[in-house]
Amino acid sequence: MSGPLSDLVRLDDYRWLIPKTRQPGMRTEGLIYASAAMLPGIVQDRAHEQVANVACLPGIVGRSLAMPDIHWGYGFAIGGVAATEVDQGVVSPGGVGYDINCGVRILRTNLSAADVRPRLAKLIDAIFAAVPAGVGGQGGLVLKEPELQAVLRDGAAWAVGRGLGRPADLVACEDGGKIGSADPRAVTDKAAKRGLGQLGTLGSGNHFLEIDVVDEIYDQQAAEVFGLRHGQVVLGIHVGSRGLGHQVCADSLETMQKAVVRYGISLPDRQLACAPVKSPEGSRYLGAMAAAANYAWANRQVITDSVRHVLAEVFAQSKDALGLELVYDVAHNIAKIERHSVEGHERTLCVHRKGATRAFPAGHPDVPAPYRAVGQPVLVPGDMGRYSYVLVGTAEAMRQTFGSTCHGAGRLMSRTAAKQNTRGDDVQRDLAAQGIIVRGRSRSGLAEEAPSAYKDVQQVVDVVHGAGISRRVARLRPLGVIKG
């Protein structure tokens, strides 16, 4: 191998070595999941670099790693997964960017493709009215402080509380739909009056609500225990914790760049900007990002409750004999306190999983007790046009990344790029003429979430499936689509 890549050590078909020696203030070895074609698109977005940049973490253990959707990030790339030393490790926001316990969550029904076909639009068209979208979208739930203090305290649990959904669903979320180390105080007047009217709203970007049917059966057991079957219709919902999420990312940073002072932390990038975790700046952060987190959960509860009442109404049925069961909910950007075995050794760790889920295995008892003798299902949406898929955890994972997996298809173009390589029109009409329904808020988003400026999701499950870190499961098929 020569060139940029002469850098990279094959390891086999799917994991690629960034040596120590790449450059100074490396603590450990890089680690990329890619298939050989992948690789030069890495490369030339430098997100390789990126990877070697978070190996000079203080407190890093095991290697830096990413996953097969990987592409340029704030400090971390986009599908980045470090996990630092409790006692002598630091906490770095970048390691969870803007949009805090951005996650996804599939529901089940108990409709067919047929059933849904000849109601599609007007399915997609009420679900586009009753759940408000777009940049800086308001008009969700409007929230006095104390209710807000609620959300970031409880997550998904306030909501179900408030008869937003049903207390099978926060079996079916991640954590519970709560971290409750939460710290409601350590979220900035500034940030938490961005979260006062935003709850309920999916905004803009690459979030989205998508209705999809399964379309293939990989592992009939594991399908069977999560709910699916063969042509039945599924409803996807991807957004995050919205703007107080994004000022609570902006708060710590600017509090993380005097911190690399005080504490003499020296960094390749100033974008990793970092404070020991249990310094008073990184339990801060702690405290807030999981408050952001808890917000998030809480956002796509109620979204779910909005969905539920919309299909119940278009199909003229209840939502018990529709089913609308909630698959399960799982974060992408979020840094949790863990124990993994390293090296035979039982340590505490802060795990970083920026665009990266977990992917824990049958028996951990962090999986929820219906899925615990097959493991945990993984959520990955891929593009508009193509796929997404459900897998599920592996041991493998909790020997190689932490219990870590890909969260999506990954960007293969900016939006800047995207934006002038296709309309908005264009991106709805060549959809339509696949049978995929699309609506969006305006022109332009589309345009950025155009399938083309997305990796095949299909060869970055092809990756992760292959290196064993997690198995596929099932693949959904898009019928229509809502972006903001």
Second form
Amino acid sequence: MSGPLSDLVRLDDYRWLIPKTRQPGMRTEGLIYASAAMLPGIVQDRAHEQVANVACLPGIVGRSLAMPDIHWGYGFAIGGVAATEVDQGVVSPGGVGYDINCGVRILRTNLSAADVRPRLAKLIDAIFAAVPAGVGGQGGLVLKEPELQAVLRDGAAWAVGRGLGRPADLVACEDGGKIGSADPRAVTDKAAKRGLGQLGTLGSGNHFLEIDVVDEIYDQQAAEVFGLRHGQVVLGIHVGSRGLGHQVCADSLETMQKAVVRYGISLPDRQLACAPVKSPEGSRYLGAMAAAANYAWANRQVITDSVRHVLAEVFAQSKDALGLELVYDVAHNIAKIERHSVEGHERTLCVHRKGATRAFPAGHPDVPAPYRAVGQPVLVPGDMGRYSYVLVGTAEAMRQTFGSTCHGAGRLMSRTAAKQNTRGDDVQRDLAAQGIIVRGRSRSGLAEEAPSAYKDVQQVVDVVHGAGISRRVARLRPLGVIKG
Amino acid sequence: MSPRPPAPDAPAGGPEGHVFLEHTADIRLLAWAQSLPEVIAQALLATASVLFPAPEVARVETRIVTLEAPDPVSLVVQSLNELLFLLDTEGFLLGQVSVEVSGPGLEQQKPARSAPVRATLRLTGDRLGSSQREYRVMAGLKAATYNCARVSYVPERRRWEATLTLDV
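Having seen the form predicted on its own, could you now give me the structure of the form predicted together with the partner chain?
Time for the whole complex; same chain goes first.
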């Protein structure tokens, strides 16, 4: 192979190696999961350079990984996964990103597409009115300081404890909807101030609420365990920790700029600034990050409650009669302290997932009991015109990727190019012609999120399925979408 | 790794200004001016323009922000993040800005590496919902990042330049 692709060594149909010799400072190899067809775009985007940069982090274990929805990010590539040694490695806020615990959940219903179609426009408009969205994003629950502390400590359980959900919701959340090691005291006053008025809000960008129908089942057994069936309507919620999380990351990065000097760490990009996991700076970041992650789980839980109320009203049925059970809730921007087997030895690692999803297999103790026989549900949203997927975690993911897989479609086109390519009104009209009702706070935002701006998520899923790091269970097609 | 170069067709003339460069998921900006305070002001106006056109914002309220940073890159990143903090917590939109900077070596266009630089930002604008004007914010920004960030005097063009990525 010649040209820029010569940086990469093809291992098989799905895996491309970045040799340790590619750039000075790499402590390990990089590994990108992609098809041959995807690779030129990845290289043109230069995202592989960010995978190589991450390989320079002190204490990195195994390879610097990238999932097939990889694209150019900041510091880490989006789709990046890196595990570091807890005792001798670092934690990097850039490996989590600003939207800490940005994640996805889906709810299953007892409704079919035929039930929903006649009331779809009314339903979308009612959800649009009920869930505050857009920039600034005040309009959520207004919290007093002690309540915010409880949210930061208890996550989704805070909301359920106030009647904004069901106890079963917590069982169906990654980590039960809270990281127990959260340290609300590590959240700065500025970050807390941003969190006081934003709980229960969608924000902007690529965050969404979506009504989908299950249009394909690939794994009947897993689908049954997840409570999914062909023709069933499900609801998707994609949002994170809002301004509170953004500020936690920004504040932590300022601390880490000083830490890299203090600990003599040399990095190719200041966004990778980091500190030893067990240092005061590292511990403080992990405590604040966990608190922000808990805020995100509470946020998705409060939105869930709003959506349940709207459905009950629109369909004039009780929430229980409609089903509306939480299938699962995944975090895709997070750092977790996890146990993994590396070259035959059990090790405690700090696994950074920046635009990547945990994908634990059947039998893993962290998979909720109802799903333990088949594995952890993995939720992979696509664009608003095509489809999304439900996958399941695998033992192969534990062997190859520290139990990680893709998180979405990945952007193909810049926001500027997307807006030059199409107008928000056109996106809305074209999707309406396909039977998909779309609402958004901003027309330019809709243009930026046009289906053509994203990779085909099917290609992404083909790679992770083919590589064995997760397995297809079901495909979802959108009926209605609300963008922030 | 060397930072991504500006887009070749980036119009980057005149004594001061800013342009947006291609970035797959986020926004990359190049601001330039004759001094460090002015380039910080340009970066602030560029960031503000993503949210709402600064010339159209009524100038009815002022916020004074003081910052201290170890170097000019941190100073610019912190300045932009202060603007986003004010939007998030007060709905503050920027219409006009002036910046004062102090620190050793700035007169020679070479800030000392060992000493902090300090800035005072005077931000004038309006708040969402506070006046007769109705503002419709065009886009959301999460933060200004350090990714391939550069802030320096560029002798060959005889101007200060700031290149930064904003997380959308």
